[in-house]
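There is one chain below, alone, in structure tokens, taken in the form predicted alone.
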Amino acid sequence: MIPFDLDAVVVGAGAVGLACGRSFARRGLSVVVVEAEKAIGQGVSSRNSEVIHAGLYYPTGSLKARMCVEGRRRLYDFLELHKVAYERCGKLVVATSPDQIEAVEKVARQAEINGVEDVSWLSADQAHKLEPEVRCVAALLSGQTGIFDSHGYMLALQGEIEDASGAVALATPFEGATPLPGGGFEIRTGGAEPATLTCRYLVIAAALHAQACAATIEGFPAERIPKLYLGKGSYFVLAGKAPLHHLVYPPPIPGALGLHYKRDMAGRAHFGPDLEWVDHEDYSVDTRRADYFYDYVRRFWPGLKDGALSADYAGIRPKIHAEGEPQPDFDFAGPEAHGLDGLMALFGIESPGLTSSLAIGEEVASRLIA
């Protein structure tokens, strides 16, 4: 066999791509995580709104309800091992009139066939006495619903990837790579010292440029390349304590799981995110958007006072679906899907991919190295 310079590259040192460094690692591989900005999280996973998703609405059988599940569960234990900051507060998700008891009793069948534990059906009443200021006609209750601390969470990845004797080479662009004739591929990376090396696994984690990066792969068939789709979302922020101790979510929207209520693990309050379709990268929060979130979120918090919001931030979906189109699953897109052997390009990787991560990492593993 050719004597390859490393066993694993992955690129993109977001939660997901570190989460895959970190399953080579702890299977004693050598592996180096490569990522062109000049920190971790820089992408994605540092533009959310650093939820742990408890599995209720993913589709029956779809790698987002195992991959949510399953990650959510390591996620708590990896958290509590490596004291992460995070606080299991639950949510609840809300029908603010009759008309949407229907798509909350929907969330709850769902939930039930996704194996979610610690879930319960609430009365106005019941869900009044956990949050009297929050106005609905039923609730659904999930317990495993949390907040953490998305930037240490990755800072702990980076900590096991290292100890484990990997790498993550900042500041260094994945610029294509070659198969080789025997297995394997040749790596080429950029920055201010480029770099040519060779590996037995490539694992394509890199969210927003998944698609760029899959398309300077030699031999990467065009047609299974997804188009992507930007869905942008934007945030806002309540001026003062957070009033709100559980998350409050509506009805899941097309697209999205909806404008909700969240806090943060320093105690404030944000709202978000809507869905905008964008042709082009751009984080600015229009201002102007304030007007729908007052009259979004006062269906469910009608204490909400004028001048309370302001712009917070906005975030980016990799989608993989164009507006009006149901939604799709992950996209794993391994050597089955393209014909280069050891190779997984992941494409389509939003919510809930951060709650997802350790879940994926260790998929994208097994799968390769089986």
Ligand SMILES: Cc1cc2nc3c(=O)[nH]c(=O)nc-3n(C[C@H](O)[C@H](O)[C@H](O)COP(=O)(O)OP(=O)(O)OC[C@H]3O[C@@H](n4cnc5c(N)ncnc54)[C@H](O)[C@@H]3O)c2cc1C
Second form
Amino acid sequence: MIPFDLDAVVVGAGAVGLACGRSFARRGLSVVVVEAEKAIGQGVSSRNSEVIHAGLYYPTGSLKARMCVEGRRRLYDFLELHKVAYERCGKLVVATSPDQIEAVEKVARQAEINGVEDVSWLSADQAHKLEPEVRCVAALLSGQTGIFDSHGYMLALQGEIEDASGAVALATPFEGATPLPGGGFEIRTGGAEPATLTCRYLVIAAALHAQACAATIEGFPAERIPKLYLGKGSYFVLAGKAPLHHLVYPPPIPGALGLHYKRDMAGRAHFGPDLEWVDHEDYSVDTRRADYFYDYVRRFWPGLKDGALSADYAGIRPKIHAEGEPQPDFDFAGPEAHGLDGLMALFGIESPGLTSSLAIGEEVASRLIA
Ligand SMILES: Cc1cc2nc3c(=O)[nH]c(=O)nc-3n(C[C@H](O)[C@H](O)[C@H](O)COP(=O)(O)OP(=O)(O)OC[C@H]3O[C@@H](n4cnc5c(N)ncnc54)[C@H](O)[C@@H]3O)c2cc1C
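Output the structure of the form predicted in complex with this ligand; the preceding block shows the form predicted alone.
Okay, now the whole complex, with that chain kicking things off.
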């Protein structure tokens, strides 16, 4: 048996990589999460809606359905335990015209198949009683949807890793790995103090850079690395206090859940994200998109006043499908996909990746260690 420097190395200290690191640490394994940036959570995990999804939409039997429902249950417990701010505020999926009712009914059926708790159908009157300012002809109420402080969550994950004698190495970019004869990997990291070290398990949780990382691993078949597509989502913020208690989502659009109303833990209201297919990482928000937002939001919240929205922030979805193609499942590329024992590469971890992160961490650790 080769003595490894570490049991596990995880590449990427976003929510998913940190949750994977925590799952190894909880099993008593030595683990280091290596992160290219100078702080944790600077990638996709800090540019999203911070919504805890209930698991309503995802196809039957998919990883997204299972990871989201399980991850959401684990996440609420974790946030409670670590005293990280969250609010199980609930959400309405609204039909704003009779022709949208069928789409909302489809969400209701899928939610039931996925085993999502606290979902109920509301007539227009019932929805109006709950949210008088929202206009709809019917709605689905999801009581398990919530919002949370995602950065506080990631700090708590880091804390659990460190309490179990693991570490998060910042400003330490992963630069490549070579499989060792007999199992395990030698990995190379850069930064101010370049290093090589050996480990038994290697996890790539680098989101927008997962494909680039996988390409530096010797023996990883190029044809098993899915092409990366960038799905940019921009947000606009509302002046003043959040006007609605529940999150409000119209039915999903192809490739995304669609532009919605969400609150943050500070009580501000945001609308977004839209979906724009881009060819490079650019996080600027084009203020010309505001016209579309005003028009879209007023379909479910007519109270939106002219001039109330300003450009907010943008995030980019690490997509593995092109515009117009069906949205695939999360891609967990383990040894059966690439032939390298002890390696798991995670591709296409877009929404609901944040909600699913604790379940993904457990799934990855148990698949590799089994
Ligand atoms: C607009 C938008 C809205 C979303 N809304 C929600 C939502 O409301 N709820 C939800 O559940 N999900 C949501 N998601 C999805 C969710 O944000 C992601 O699935 C999740 O944050 C992905 O986490 P991650 O750890 O995989 O990626 P990241 O947070 O991007 O972490 C990857 C890390 O890898 C690091 N890295 C990259 N290359 C290297 C390298 N060579 N060496 C070392 N480190 C490296 C990066 O710096 C980064 O820190 C949304 C996504 C977007 C884009």
